[in-house]
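As a starting point, one isolated chain is supplied in structure tokens, in the form predicted alone.
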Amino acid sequence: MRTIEWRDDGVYIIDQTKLPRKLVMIRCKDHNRLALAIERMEIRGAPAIGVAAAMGLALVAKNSKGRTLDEIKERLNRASERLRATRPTARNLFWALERMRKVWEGATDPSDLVNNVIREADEVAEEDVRMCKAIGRNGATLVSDGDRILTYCNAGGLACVEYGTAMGVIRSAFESGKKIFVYAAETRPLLQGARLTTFELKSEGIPFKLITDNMIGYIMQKGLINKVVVGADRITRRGDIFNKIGTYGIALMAKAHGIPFYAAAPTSSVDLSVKAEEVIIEERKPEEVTHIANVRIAPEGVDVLNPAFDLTPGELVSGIITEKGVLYPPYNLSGLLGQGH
């Protein structure tokens, strides 16, 4: 089953806030509903968010049939701004919006514009599947028989269209016959590791154990893992990665214990336009920290800090796994995208 799928009557997404208790599909009939789904994290994960944005624009185009060329372009421009405002950190969202804009900006025929926007959104989704499978194959070469791998948050099929980035590496290694064992960290405050990654690992039959976030240093100290593989929501030119809050601490602990720390992401997550200090870290609502499953766990009125992501400097990253291959430090990702320094 795909995380997100285009159908004749709308865009269907898996509601990830309901997992693992219920598998519920949401039908999004317009871009505003998809934007809300992104904000609510009913759909999440950098690649999936990018695909959702592209499909949101495709819905605008589809719902604009019969309008003039200028009217359709104006509706697409407004929708693009709405989708752009949903979440600020993951690069894939903006990459998808920029890619889709190129389709309609030069259009001269309204019918062609509608068809081309819908076709491009479909290609963005299919390309994500191809890229993730390539990431999996490339990353699997780093995995040895008997490896014990720590992963964090959810960088699996639920974070993409269907295969996954960090989980794609794990999945590909397992499918190749390698005997591996995975430790999945719960990932506070929204428990994407406990709720989503374990859901995927169990479904695939991959051996694993769930651990709390504060056990990570312990399992490294005890020699229970020998590799870390995580995803990345944005990667800078110098190999700095932005990923779920807590990733930086894991990278520091991995460095201290001599454990390779890998990030897996498509090239659509690479951003050559900003320095690490310029990336906006999303701050989310306090209730995500003060409550678990709508049950309050902290006193009323407490102040909360809730950044969704953190920065892991490139010097802590042993390798970046992309669909084009594995990159090693010192990083300069300009060449990866065929752009100059």
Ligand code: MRU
Given for the second form:
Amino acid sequence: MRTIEWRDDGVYIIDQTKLPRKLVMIRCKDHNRLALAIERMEIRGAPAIGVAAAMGLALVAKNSKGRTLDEIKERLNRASERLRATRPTARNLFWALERMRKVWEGATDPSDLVNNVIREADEVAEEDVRMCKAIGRNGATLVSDGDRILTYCNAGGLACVEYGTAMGVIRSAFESGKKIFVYAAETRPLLQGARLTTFELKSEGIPFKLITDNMIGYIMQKGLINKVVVGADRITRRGDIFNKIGTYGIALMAKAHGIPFYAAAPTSSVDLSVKAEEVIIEERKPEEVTHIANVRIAPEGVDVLNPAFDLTPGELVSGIITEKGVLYPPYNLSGLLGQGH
Ligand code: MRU
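The form predicted together with the ligand, contrasted with the form predicted alone above:
What follows is the whole complex; the chain from before opens it.
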């Protein structure tokens, strides 16, 4: 099953806020509904929100049939601004919007424009599947029989179109017959690890245990894990990794225990244009911290800090697994990106 699908009557997404209790799809008839879905995290994960943005633009094109060239371009420009404003940290969203813009900017015929925009969105989705499988294959070479791997948040099929990045590495190693064991950390505040990663591990039949985030130091000290594999929302030229809040602490603990820490991501997460300090870390609403599953756990009126991502400096990252291969420190990602980035 795919996280996001283009169908005749709209774009269908799995509502990830309902998992694992209910597996339901949301039909998005226009880009505004997809933008809302990204904000509400009904669809989430860096590659998936890039694909959602591309499909949102494809809906704009599809719903603009019969309009003039200038009208369609104007509609696409406005929709692109709306989608751009949804979440600030993952590079893939902006990557997808920029890639789609190139398709309509040079267009001279309205019906070609519409068809090309729809085709490009489809290609963004299909490419994600291919990239994740390649990440999986490349990363699996780092995994040995008997490995006990910690993963964090959800960098699985649900965060992409269907295969996953960090989970792609785990799946690929498992599919190749390696006996591995996974520890999935719950990932407060929104529990993507507990709700989504365990859902995927369970359906794949991969042996695992769920732990709370504050157990990680203990299980490392006990020697229960020997590798960490996480995803990434944005990677700088120097190999600095932006990923779910808490990743930095895990990388520090891994370093202290001599455990290799890998980040797996497609090159669409790489951003050569920014320095780490320029990346905007999304701040989300206080209720995500004061409540769990809509139940208040903190007193009324407490002040809350809720950054959604953190920065893990490249020095703490043992390897970056991409669809093009595995990179090792000291990082310089300049040569990695080809056309279209
Ligand atoms: O806030 P989220 O759930 O969108 O954050 C997701 C993550 O941090 C993932 O680890 C990252 O997007 C990589 S997903 C392949």
